Amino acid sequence: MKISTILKENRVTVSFEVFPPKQWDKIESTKETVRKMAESNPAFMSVTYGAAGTGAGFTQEIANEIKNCGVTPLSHLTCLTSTRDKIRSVAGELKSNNIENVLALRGDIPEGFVFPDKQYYEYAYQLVNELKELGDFCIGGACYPEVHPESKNRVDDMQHLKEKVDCGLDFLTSQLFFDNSVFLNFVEMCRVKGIEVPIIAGIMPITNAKQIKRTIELSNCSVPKKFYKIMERFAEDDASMKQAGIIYATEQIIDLMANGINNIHIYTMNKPDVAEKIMNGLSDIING
């Protein structure tokens, strides 16, 4: 089923993501971790594509395994280091196993990194432009609450948003938040500017210390008080820390359904355990 359908049905909606292994080895093990978060029937999942383009394969297989659990997969797809052939390449392979949703992603630039030549995309917008071309997909992006890090400003930020959105994107995930009033104002902003596809609001549960650290680094969002409130007691405790991430996840997501977002997507670090408390602590929601 293609996402942009099920967006559509107008319900509360709870996605998740999970990535492929690094070597082939570790395969069986995430497709048991696919399983596992099967169980709490996610409106669909999707499954990272490997840093540059590495582990392609990888990606096919746990989106053929979430396939075979019986939930919708979104294959991620970045085309920062893949040169255009694999791109089509990797498209033939989507469509031959009946994969029908693509995340389209530049991948964030390496340190000193200097696009080869024209066989590369050098930007989200380009990719949008060829898979439009490759095949009926069902095409997400990505939306940035808090500008994206490479952006101007704001007004900047919005305007490239707005283009690739204009390219053919059905709906945008956005990059991980902790502070609701952030990401309320920016869909605000996007209906405002003319962005009218839906727009799924991406949650990462923070369930240990370190995890903390390397986040708050990697996707520079602001952390409200409240939740520096939680690291400060509870970041020694590893037990303590889980179960208080589990539940500040939890009260954010109600919130955000509180406030009219209706579709959530988990960034859940291949953890079920994480997913499955946060689905039961949504159960009736989901459900009603």
Ligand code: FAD
Second form
Amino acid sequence: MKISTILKENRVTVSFEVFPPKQWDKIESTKETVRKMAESNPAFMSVTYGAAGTGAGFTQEIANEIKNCGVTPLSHLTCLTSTRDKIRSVAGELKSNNIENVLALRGDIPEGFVFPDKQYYEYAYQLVNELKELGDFCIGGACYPEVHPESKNRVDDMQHLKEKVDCGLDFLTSQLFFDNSVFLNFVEMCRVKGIEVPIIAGIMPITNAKQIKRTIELSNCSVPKKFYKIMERFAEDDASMKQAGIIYATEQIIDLMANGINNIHIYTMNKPDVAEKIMNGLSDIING
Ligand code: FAD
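Given the form predicted alone above, I would also like to look at the protein as it appears in the form predicted in complex with flavin-adenine dinucleotide.
The next block holds the full complex; its first chain is the one shown before.
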């Protein structure tokens, strides 16, 4: 099913993200993770694409497994380091596997990357245009409530986001954030700018102290005082930190829903138990 249809049909949706393994010998254990996560009945499950375009086959394989579990897959695809032939071939495989949903991304610029003379893709909107020609895909894109790190400023970032959406995006998924007011303000700014597509809120449950440092470095997101307090109190005790992180994420989702946000994407980091606990904490809200 197309994610655009799911977002229209369901009052609230909660979806999960998985990442594929880096080596083939780990594919079975990732498939097992997918099967366990599917038991929590997410609205759909996304599968990431390896950094710098590596491991396209792994992404397809995991997307197929998601489909086999009866869950709608969303396949990520990055373009920066790809040729047009490569993108055509991946789009062909997606079609032959009946995978209708693609998250069209540029990908991060790898360290030391020198743009070749004949660079096909510089930005995600070019991939959106290409995918529109290659099939009847439901296409999503990324957005950044706290501004993409490469952007000069918010005005520029918003303008480029509007241009990308106008190429034919069906929905946006946000970068993770810990402060709901940041996301709610961002959605308002999008609407003022005329960006009308559904904007899915990206939530990352932080379940250990190591993860928080890396997450903040990579995502550039701000951390509210309440979250720092939780870290100070529980970071040394793994079980307590995990429980506190799950509850923080669940509360964040409930607060977003109370503020009219109906579509949530959880960066579940291949942790079925975390996904399950969050879903249990929301069960009456989702099914009500
Ligand atoms: P773009 O939309 O192209 O934006 C990148 C930057 O360029 C922004 O600063 C934007 O303002 C600017 N820009 C856009 N158009 C123009 C223009 N015409 N002129 C000048 N500037 C412009 N990475 C992976 O490798 N694999 C994944 O699976 C993956 N999944 C992700 C999922 C989500 C929900 C998110 C939020 C990110 C994900 N990423 C993934 C990371 C993503 O690839 C990086 O953040 C990347 O740096 C930007 O990708 P984008 O698609 O947002 O790019």
